[in-house]
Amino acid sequence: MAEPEVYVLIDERGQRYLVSSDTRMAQVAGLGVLSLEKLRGALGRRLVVGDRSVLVLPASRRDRMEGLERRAQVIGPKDAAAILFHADIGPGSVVVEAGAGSAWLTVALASAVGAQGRVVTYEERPDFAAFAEENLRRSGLRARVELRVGDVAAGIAEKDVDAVVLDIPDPWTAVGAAWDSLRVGGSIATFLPNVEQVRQTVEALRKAPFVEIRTLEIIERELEVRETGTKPSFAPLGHTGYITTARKALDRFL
């Protein structure tokens, strides 16, 4: 079956509105009910909609995270992209995440794998996984991800996966199931907030055939181009996460 189309809407303040293609008419907040036969004859055009008028264009990977609802605190692009990255993920490939929470992070891991690839994700509260649902359903990426209500850490079913990524409080509780699930030079990757769980994590993976262990800090600033001149954005991101990676291995360095 072929995946819904997916378009954003930009308001002139910048807000993003996720229209799925997956019914024939949208109910969008603040704007109402639109016919997706409009929004497509209005592709990368300005579409007038009551006293609103919005741009039209497909949504890219950051709008499908940006454009859904919030609940659970979520994983942001620099982080996400920092992830996939390091955790080698990529078209085609077979992904177990922990932690749905609102699929912020599930959706940059759904895009990353395309639609020849599979995301598994496990969440202990059934809420977040309805709300994690609807959220993947907005974002047009429902057909690639398989959706559990369970604890990663009692063991994950999918074995020889390419990667394992652990956004929960605790991963080292979760570090024996992802190694028995990975296959051979597979990746698991957490983010965590505070370096006493990084501290943690990290014992737990020097525990088991992990290698190249690495934890990184991803900073990002933003600047406003203007025409009377160039500076830093006020609005701080700083500090986020930790982002702790390793790779499965059958021996290691004594």
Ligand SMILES: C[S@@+](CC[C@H](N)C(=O)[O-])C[C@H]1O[C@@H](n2cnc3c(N)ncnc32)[C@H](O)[C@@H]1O
Given for the second form:
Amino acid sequence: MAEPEVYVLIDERGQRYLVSSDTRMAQVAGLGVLSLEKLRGALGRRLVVGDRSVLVLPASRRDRMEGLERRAQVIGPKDAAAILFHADIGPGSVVVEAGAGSAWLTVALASAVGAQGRVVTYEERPDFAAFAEENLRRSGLRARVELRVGDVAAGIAEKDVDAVVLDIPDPWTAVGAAWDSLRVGGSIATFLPNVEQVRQTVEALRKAPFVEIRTLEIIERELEVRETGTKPSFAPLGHTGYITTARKALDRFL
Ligand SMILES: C[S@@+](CC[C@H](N)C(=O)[O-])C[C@H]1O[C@@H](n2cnc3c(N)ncnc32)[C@H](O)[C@@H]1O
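Mind giving me the form predicted together with the ligand, seeing as the form predicted alone was just shown?
Every chain and every other molecule in the complex is listed next, the one we just looked at coming first.
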């Protein structure tokens, strides 16, 4: 079955609105109802909607994340890109994730694994699972993702998976379940705001055993190019979280 078409509407302030042919109507908060025919005809151009003017483009991977609503903390493109590379996630990968939250990271994972891959996301809160499902539908990637309501630490049904990605506050509780689920050489990735959480996670990873354990913080600084001059953005270099990655092994050096 063909995947839905997804468009992004960008207003003059850079605000993004995602429109997917998979949602019941092209209902866009703040812009009203739009016909997909009209969007297709306006691709690459400015479209006047009521008293607003928006640029219509096919949605990029970034749009599919940043065009979604969010609840609680989300993982944005800066950290998602690093997780994908360091956890070796690409076309055809089978990935288990927890928790789904607002599904921002789920969208990045589903984009990366492609139509031949699979993402299984565990979320223990039914209200967040429902919110994640709506966001996935809006992103056009719902068909690539299986949503399970439950505690990932209680066990992962999927076996021989390529990667397990944990964005939960206590990933050390799920390290055993992740090890059991992964194929040999498969990757685990965790995302944590505090150093204390990283320490506890790394200790659990060493015991499992996982090897090739690395922790990174990604710092991104944008350059503003203007007629009046070019300079680094004043936007704060805010801390998001530490990414820890490791690979499943059967032995480790002592
Ligand atoms: C920080 S949010 C995840 C945000 C998500 N990565 C995103 O980009 O939108 C953490 C989520 O993990 C869920 N969670 C926490 N512990 C969990 C567990 N043991 N199993 C499954 N879900 C869990 C929480 O309910 C919450 O929705």
